[in-house]
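Next up: a single chain in structure tokens, the form predicted alone.
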Amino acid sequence: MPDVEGIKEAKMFHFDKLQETQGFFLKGSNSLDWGMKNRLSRIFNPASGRTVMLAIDHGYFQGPTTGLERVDINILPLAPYADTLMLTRGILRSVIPPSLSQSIVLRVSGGASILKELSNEEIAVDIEESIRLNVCAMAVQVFIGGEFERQSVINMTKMVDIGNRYGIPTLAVTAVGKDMARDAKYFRLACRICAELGAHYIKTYYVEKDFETVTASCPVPIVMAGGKKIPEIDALTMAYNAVQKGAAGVDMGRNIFQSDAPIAMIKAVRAVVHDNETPKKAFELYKSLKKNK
């Protein structure tokens, strides 16, 4: 039993100062539950409102692509410089140390390889796995305009419903088929559909023309997909343009782990995303770190 004798009378009520009710820093996320916001705050840096996600989930449909042959050797040295890792449960369990403090975004859709129709996906990971693995978000591919468009959209909405039940956000990843036009009109459509149906944030590609219309018309945060490997200065320029035009960060994979100096590259990307560094200065940082590695 607690000792009830000698208890001091409470008197520090601060009547002159009202309790502040803070708004949440992420676009379109203020009405989410505390657990959702807490998880999103581990993905997005509250100081900058942005994220540098390191995407290493390519193997779920591509196999051991260049740079991901040995995740333990090529990726673990990069992990401390990412805000979050986007990966599969197989890699998480077999390679990633549980002591890692970075947040985890778990790939939960799958079902087709590069040898088949990629849009033919299902939900491949149970919500209980996401809870067991303590992830901060679940990533679902959405193929707007693809052969299995409806199925992929329903996959996403199912994960949104289940994730809402347990406080885990859903990341919708807009996939673009080889025959689809990569333009702002398409991405406005794809991102808005995902947001309208409940995705908590969205990963999509950058386009030079009118990308700001994509971010402006999407009511939840957008992170830019890195896409295929391009020269470092071009990748840094793309990341800079994306965040300056409204993206809440980047989710890069090949443009980091396939770089000649991956650690230098991810540090340069962080400078662009979190510090608004210009591409030119970030590239100088990259070259300096590469030289001194």
Second form
Amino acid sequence: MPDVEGIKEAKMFHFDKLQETQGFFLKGSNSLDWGMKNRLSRIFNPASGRTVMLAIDHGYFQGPTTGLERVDINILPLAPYADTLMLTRGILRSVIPPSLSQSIVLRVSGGASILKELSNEEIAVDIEESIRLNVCAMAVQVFIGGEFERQSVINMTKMVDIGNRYGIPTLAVTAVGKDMARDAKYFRLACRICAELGAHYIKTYYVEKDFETVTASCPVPIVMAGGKKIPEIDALTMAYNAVQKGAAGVDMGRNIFQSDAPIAMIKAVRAVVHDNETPKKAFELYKSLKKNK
Ligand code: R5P
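Could I have the structure of this protein in the form predicted together with ribose-5-phosphate, to go alongside the form predicted alone above?
Let us now look at the entire complex, which starts with that chain.
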């Protein structure tokens, strides 16, 4: 209890300085509430406006993926170099130490396996779990053009509604089924639908041709999905092109944890994303870190 006797008179009013109203650094996010913005600021670095998310949630539909067999051994050493870990509550609780300060994006859709139709997902995690686990966003797969398109879109809109109630952003993950197109026209459609229906940010694939039309026509941040393992120089080039063409970072999994030198690779990805390093220089960094590991 403060002492009410002898209180100093308040006089530091700074009448000559107006209180500043700061805009929020993330595209399309200025009208969100404080908690949402605070969580997004733990995913996206306010200095660069970008993020390096490390995606390790593959097991939720395909079991122990190469590189993720032992998350405790293979992934924990990488975690300090990621801005965010994207994962399931099962791996979070069983393997990730709660002392980790990186933000968490929780996979909340699920229900299908690689043995069945992948788009047949439901919401698989209660909002109370996301609150309890102190996550910074919830990830929902959206299958535009997929067999269960409508169901997956409604999964996302439900999470947006529930997340808005508690200040937790929703990440829409645009999933590409086996027979679905992978061009800018398709991703413009998928990303715009997700944004129009309330997703706070969107994960989508990079396409060589016209990727900038995908980011330009999406009113909220886009992060680039990694995809299957390709040579390191190609993955760094893809990440570079994506951020130069408007992506607010990357959400990469296999191209980091399946690399011959995963720590070197995530550091090289960081250089491209946060420091605008060229792919050539980032690859040199990768090679030198790999040599000295
Ligand atoms: C799949 O849809 C999941 O969201 C994965 O986390 C993600 O796509 C995998 O990352 P990557 O393709 O870079 O291995």
